[in-house]
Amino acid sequence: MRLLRTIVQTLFLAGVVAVLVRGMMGLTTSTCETYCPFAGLVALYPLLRFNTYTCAMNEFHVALFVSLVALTLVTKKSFCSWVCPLGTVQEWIGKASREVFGRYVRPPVAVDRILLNLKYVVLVLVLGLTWTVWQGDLGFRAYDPFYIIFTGFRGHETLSFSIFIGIGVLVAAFFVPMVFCRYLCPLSAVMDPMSRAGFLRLRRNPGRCTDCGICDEACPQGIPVATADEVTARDCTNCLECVEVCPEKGALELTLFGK
């Protein structure tokens, strides 16, 4: 399964890089933003209130967002660990860090719990500013590491400081695994409640589990898998890294509603 996920991740990452390269060569006006489901959420307010789209948003973005909602309800945050190019890059950087340090470097539990709430603040700020101060324009482009990185640090509305945001997120991912996804991503905040209810979830079989704790260390999200009968954590992305490293066959299984 790890090989399959790596192939899927690579294909989506290659796709967004191809869009970047084609844009730099003047072969397309599209950017990574063209395929961003978060824009669909941003588009909903002006669409529902004024029956129109603003800025570069259109029906395709809304369709992407609706599809993401359905995907999350079924598979939890699999989008983050199977599809999202920024998630892929952060995960690979985190794995490189793990090779260097011998383990994932994680903030203290109390600090982690506080930081997990920052993405909700970011979500409110992005939506609030977009629908008021920025008057429907995607002004958050200048602060969005996904847009900054995958437009080659030269996308529309990126500013002189934007490059530092993009590089800063990549550097931070080396020291704190999945730092942007866990603490700052507004799309992650939107998916949280749906992820908790996700149909496909991991179940731990206590009869076969030896409490070795290897699964806990392997989880990029820092979820305590070894003590859960059923993984309903909001940050579970069904990356299945815990299943890959589990030495006991059948101790961890991907199930429908935990059954």
The other form holds:
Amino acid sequence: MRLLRTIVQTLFLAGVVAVLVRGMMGLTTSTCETYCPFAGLVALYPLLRFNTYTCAMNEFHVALFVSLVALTLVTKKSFCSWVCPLGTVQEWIGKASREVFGRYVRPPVAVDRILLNLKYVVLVLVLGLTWTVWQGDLGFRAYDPFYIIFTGFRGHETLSFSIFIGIGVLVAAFFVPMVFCRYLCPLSAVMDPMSRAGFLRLRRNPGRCTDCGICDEACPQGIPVATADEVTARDCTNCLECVEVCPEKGALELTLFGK
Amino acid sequence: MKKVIVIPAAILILILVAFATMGAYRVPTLVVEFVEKRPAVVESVEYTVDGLTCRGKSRGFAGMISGVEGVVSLTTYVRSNTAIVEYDPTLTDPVEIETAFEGPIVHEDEEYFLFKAKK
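Having gone through the form predicted on its own, I am curious about the other one (the form predicted in complex with its partner chain); can you provide its structure?
Complete assembly follows, chain above in first position.
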């Protein structure tokens, strides 16, 4: 399972890096944002209101966003742990951190719960500013670590402070696992309701579970798997790290439509 | 745990669906009418243009062809880098329009080219 996911993650990461390198060589005008589903959400307002697109948004972004909604309804936030290159980089940094510290370093639960709501504020700010002050321009690019990092810190809207944001997220991911995804990613906030309903989810078999708690420790999202009968948490990305480390066969199982 | 295959399969299918469906509907990025009264005879020409990548660039493109007498309207589609220009054939032609948008931009005494028609 882990190998399959690593292969998929590496393919998507390599794809985005290839776009970056081709862009630097002058072989394409595409950038990482050409393939960003969040732009599809941003495009919906001008599309529905004025039947037009703003900035560089187009039909492909909308199609990607609709696909993402469908994917999340079926597989929860698997996009985050299987596809998103920024998620991949943060996960790998987090794993390096776990090697160094011997475990994931996490903020206290009370702080974590408060921080988890920050991404909704970010979402409202980004959409609100884009549709008003920025007049449809993707002004948040200057603040978006995905854009900043995967344009090689040299995207045309990368400003001096953007570089600090990009590096800051990478450094922070070493000390708090998946820091951007969990606390700040507006796309993650959008996916939350669909993710809760996601049909493909983990179920714990209490008859086989020994309550060892290893799954809790392994979860990059900090989800208390060991005490759940069914993992309905909005932040579960179906990375299946908990299943990988579980010593009891059949204690944790993926279910589709409850079966 | 065979159900894990659902995840990459769903990802692959939905990406293919996204690629397949994006061409099903086509919405312009920018539509500009340059004249108040359309001439009796109007022809149109479609250009694929390097550099036509966003709405702002589309506005720049509109500015560059707006000075050509006989240009009636412009519609751009940035996903395909396409510009469709309607014109009065008695006053201008596609070559003159192309020459207009391929003209150099001068900024701080430096010349550069914003748009180039793909042949």
